[in-house]
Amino acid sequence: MENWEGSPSGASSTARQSPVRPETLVIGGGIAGIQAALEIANAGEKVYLVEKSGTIGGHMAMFDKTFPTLDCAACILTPKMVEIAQHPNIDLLTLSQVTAVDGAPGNFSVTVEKKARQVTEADCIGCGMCAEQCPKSVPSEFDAGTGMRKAAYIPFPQAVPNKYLIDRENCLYAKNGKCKLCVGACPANCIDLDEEDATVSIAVGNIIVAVGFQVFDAARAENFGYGRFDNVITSLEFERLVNASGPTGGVLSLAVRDKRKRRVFLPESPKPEQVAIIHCVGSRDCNHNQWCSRVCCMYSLKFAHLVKEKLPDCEVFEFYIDMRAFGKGYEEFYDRIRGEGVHVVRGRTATVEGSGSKLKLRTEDIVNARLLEQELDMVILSVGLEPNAQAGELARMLGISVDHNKWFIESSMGAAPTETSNAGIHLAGACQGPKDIPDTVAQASDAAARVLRSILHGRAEPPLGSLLPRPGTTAVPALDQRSES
C-alpha cells in the first residue's frame, strides 16, 4: 500500500543521542507553515521559512470567510503573516525551494535555490508606480485567473513581504531586453533586472514540512463543462469573486468577453439569478480521486450563504452525494444553511452544457425518487484537495515517504500523526492528507511543540511510531525504552 519515495533513515539508538541543532526549517508558509514558525521562534528558538511563491499566506489568504463562524480569513490570517515579517528569530525566505538535503537528524545542511526577486525588498517602498508603467498583463494566480496582474507585481495588497517583484517568464525585458519601463519609473531605484538567482545553506536540527496542496483541476471532469462554458466557476474563483480585495470588489457578477475575447469579470456586468453548486468535483470518484476531501461539503454551504448574502433574490442549489458535517458547530451550520431558504438537493450531477445563454444541469434527487434538469446562470465546482505537486521530490531529499497517492506518510496515524519514519522530519498541515483550518493549525502546533522537546532534551529521539507494532509485527524495542536517555 504505501510507496516509499525516499529511503528514511529510520530511528536508532544514534539517532536518540544525537546532539541537535536550536535551528529550524519550516517548508511552506501557508497558514500550517505560519502556525508552526511562530509557534517555536516564541519560544526564543531560530526558524528559516521557506516559501517557493513571492509571498506567505497560502490558500487561506485567497478565501474570503471560513465556515462555520463565517470570521474574515484575513482578519485571523493577516496579523500572524505581519508577525512574521516582524519577528527577530524568522529568517523568511521568499520565492525559494529547498534543492537539497544532507546530514542526519539534528544536524541538517539544506540548499535552497532563492529565485530573484529582481526587486530590492529593503528600498521597495511598495509604491505601484512599477505595476503602472509594466506594458505586459497576464492572468492572476491569487485571484485564481478571474483578474489581471501585470509583470511587475505585488501578489495582493496584504501580501508579506509586501513588496513588488519581477515575473521573469512574462518580463519582456527578459524575454527581448527592450523594455525598462518598470526601472525608468521607480522612485527609490530599487529594480535590478539583471538580478540572478541565489544559492543559500543553512543548517537547522529539524525540519517541518508544510507544503500544503493543491486543488483539483476541474478541466479533468469533463462532464461539468469547466473551461468550455464562462459561467462554470471553481471554488477558488468563486473565493475572489466575492472577496472584497478581488477584481470585481466583491460583487458576484457574470462572466463577459472583453474586446480580446478573453473571459473578464466586472462589478457592473448581470447577476446570476440562479447559482448551482456541485459538491464531491474531483473527489470520492473512481475516474479521478477515491479519497473524501473533506472541507468541500462545508466550504459549499459557505458558499450559498455568501451568495444569499450578496443576491438575496439568487435561487441557490447544493447538490450533494453525502453530507459531511463532521467538525465542532458543522452540522449546526448546515441546519443554518437550509433556514436561508438553499435548495439542497442528494444526488451525484451527471452533466452541464450550454443552452443559450444559460447553463442546462442534469443531475438526480435521490430523496425524491427523480431526475432534474433545469437551467442556471452560474454552476460553481466544489474542487478537492490533492496532494502537492512536489511532494514525491521533496520526499526523496527528505528520506521519508509518501503513499501512492503521494500524501505524505505520518509516522504513526493514532499516536504521532505529526512525526515522520525520519527522525527530526514533521508534518504539519494538508501535505498528510486533506484536513480544515482548524485542524491544520492544531497539527502545526503540535509539530512545533515535538521540535521544541528535541531541541530542549537535546537530542534527536526517534519517531514514537517507529517503536509501535505494526500490524503482524511485535513490539521492538519496547515502549519505555523512549525514556532513556
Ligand SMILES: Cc1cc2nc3c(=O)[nH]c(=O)nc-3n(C[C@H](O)[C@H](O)[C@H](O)COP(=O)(O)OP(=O)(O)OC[C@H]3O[C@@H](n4cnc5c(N)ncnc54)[C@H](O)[C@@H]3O)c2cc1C
Given for the second form:
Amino acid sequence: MENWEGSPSGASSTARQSPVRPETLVIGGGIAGIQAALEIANAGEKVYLVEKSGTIGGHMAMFDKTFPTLDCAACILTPKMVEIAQHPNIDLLTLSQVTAVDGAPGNFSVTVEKKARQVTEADCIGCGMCAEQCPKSVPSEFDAGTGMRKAAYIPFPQAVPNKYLIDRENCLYAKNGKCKLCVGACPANCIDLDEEDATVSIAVGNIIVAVGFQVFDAARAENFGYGRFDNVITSLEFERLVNASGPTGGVLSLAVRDKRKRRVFLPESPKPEQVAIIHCVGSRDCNHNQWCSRVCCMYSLKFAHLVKEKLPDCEVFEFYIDMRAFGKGYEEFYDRIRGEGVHVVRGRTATVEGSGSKLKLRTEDIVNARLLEQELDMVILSVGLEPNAQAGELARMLGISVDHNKWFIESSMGAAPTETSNAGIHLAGACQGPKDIPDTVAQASDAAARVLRSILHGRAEPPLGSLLPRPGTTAVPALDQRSES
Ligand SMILES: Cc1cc2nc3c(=O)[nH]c(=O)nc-3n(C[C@H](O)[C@H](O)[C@H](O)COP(=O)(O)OP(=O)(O)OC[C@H]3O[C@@H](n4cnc5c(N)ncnc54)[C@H](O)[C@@H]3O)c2cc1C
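Can you return the structure of this protein in the form predicted in complex with this ligand rather than the form predicted alone?
Whole complex next, starting from this chain.
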C-alpha cells in the first residue's frame, strides 16, 4: 500500500476535543466538490480530491447553458477545473474511490483504490493518436450515449486532467491480449497496458462528501416509450445534442439509424418541427420517486428556449404538473419563455406512442378541462434526480446516515445543513438532496467554512444533531420519519 503523504498527528479519541489534521478529503469532483476544494485550498490548507471517473466536472460539464441566466456552463466551470489541476494545495486523484475509513474525527485514515489509467499522466501530450488508432468504439458516457468514443479516450476536450486513459472493460488487449495499436501510435511512449491498480492511503482531519446524484432511468417510465422510439430522448441526451461540443456540434436534429442499425444523431439529419418536453418523469410519482427533483421545471424551460434559439420555427410544448419556479430570477425566466411562444400545458402526460414517422402524445389539459392528443417529432423526458447508487455503502463506511430514499442526511436542516451525524464529516451538493447549481455552490462553500473553522480551532466540532437527545440511537432518523420520532 502506498502512503499518500502526511505524518501521523496527535491521536484523538473524542469528537469534542480532537486536535485536527489540516488535510481534508473531498469525495466527488462535481461542482460541489470543486467549489469546496478550492475554498479550502485557497485558504492555504491541503485537499485530496477523489473522483471516481477519469475527469472532474460532474454533470455540469455536460451542460450548454445554465438557467436562469443562460450563462455558458463551461465558462463558469472550466476555469475552476483548471485551477484544481494547477493548485499547489490540491492533490487530484481521478479514477479513484474511497474503500475504507478508520480513525476518529480530526484524524481519519482513508484507503483509496486508484484504477490504473494506463497512460502516464505526466508524459501524455494529449495528441489523440492512441484514440485515432484504437479499433474499439463504444457509446460515450459524457455524451449520454448520443455519440461514440474509443476505448483509448479522453472524456471530453476540456477534461481535467487533460490526459487520455484506457477503458479496460472495452480494450481489446485487456480482453484477449491481441491489440496494442495505441501503444505503437503513442509518440510520447506513455501507454502501459499492463499497469495495475494501486491502493493509496491518506490521513485527513475532515471529509466532505460531494458525490452528487444520478438521473432517473427513463426506460422505467414505460408509458413514454424511451428505448422504443428513437426520438424520445432524455434531458441529458438533449443537453449534449444542443451543446457545441456535442456529437452534432450543437445542431438539433432527429435521430436516424446508421448502416449498422444503430441510433445516431447527425447534423445533416432532418430537423424536428414539433418538440414536447415532459416534466416530472420519475419524480412526484408514486410509481417511481415521490420527491420533487427541484431542477426539472427550470431546465425544461431552458430547453424550450434552446430549441427556439436553434430552430425558431419549431413548435415547442411544455407539459407540466405544477410549475416550480422557486429561485431568484426563476419566475421571471418562466415569463420570458412564455413570451417566446412556447405552448405551456398543465396536466399529467399519459402516454407517448409511435404513429408512422411521428410520435403521438396523450395528455390531460387541466386548465381547459380536456384531453389532448399532439403529434410530435421529438419528445424530451425531463428525468428526475436520484441518490448516487453508492450512497448507502458510502454512508456505512463513513458512519453517517441516509434517509430511506438514500439521500444523505444533514445534522440540522436549519442550523447545520452541511454537517452530518459524525463530527468531521460534511456534505456538499446534490448528494444531500436535489439541488440547482447556485444552492450547490453555496452549500459547498459552507461545508468548506466549517472545515476551516475546525482546523483553525483545532477541534472537530460535534454536529448539532448529535447534541440533541435521541433515545436509543445516535443515527439521525429518515427525513420523512422525523415528525414521527
Ligand atoms: C439535465 C439537467 C440539467 C440541469 N441544468 C441545470 C441548470 O441549467 N442550472 C442549474 O442551476 N442546475 C442544473 N441542473 C442541476 C445540476 O446538475 C446540479 O445542481 C449539480 O450538478 C450538482 O452538483 P454536484 O457536484 O452536487 O453533483 P454532480 O454533478 O453529480 O457531481 C458528482 C461528482 O461526484 C463523482 N462521484 C460520484 N460517486 C463517487 C464516488 N463514490 N467517489 C468519488 N467520486 C464520485 C461523480 O463522478 C461526479 O463527478 C441540471 C440537472 C440536470 C439533470
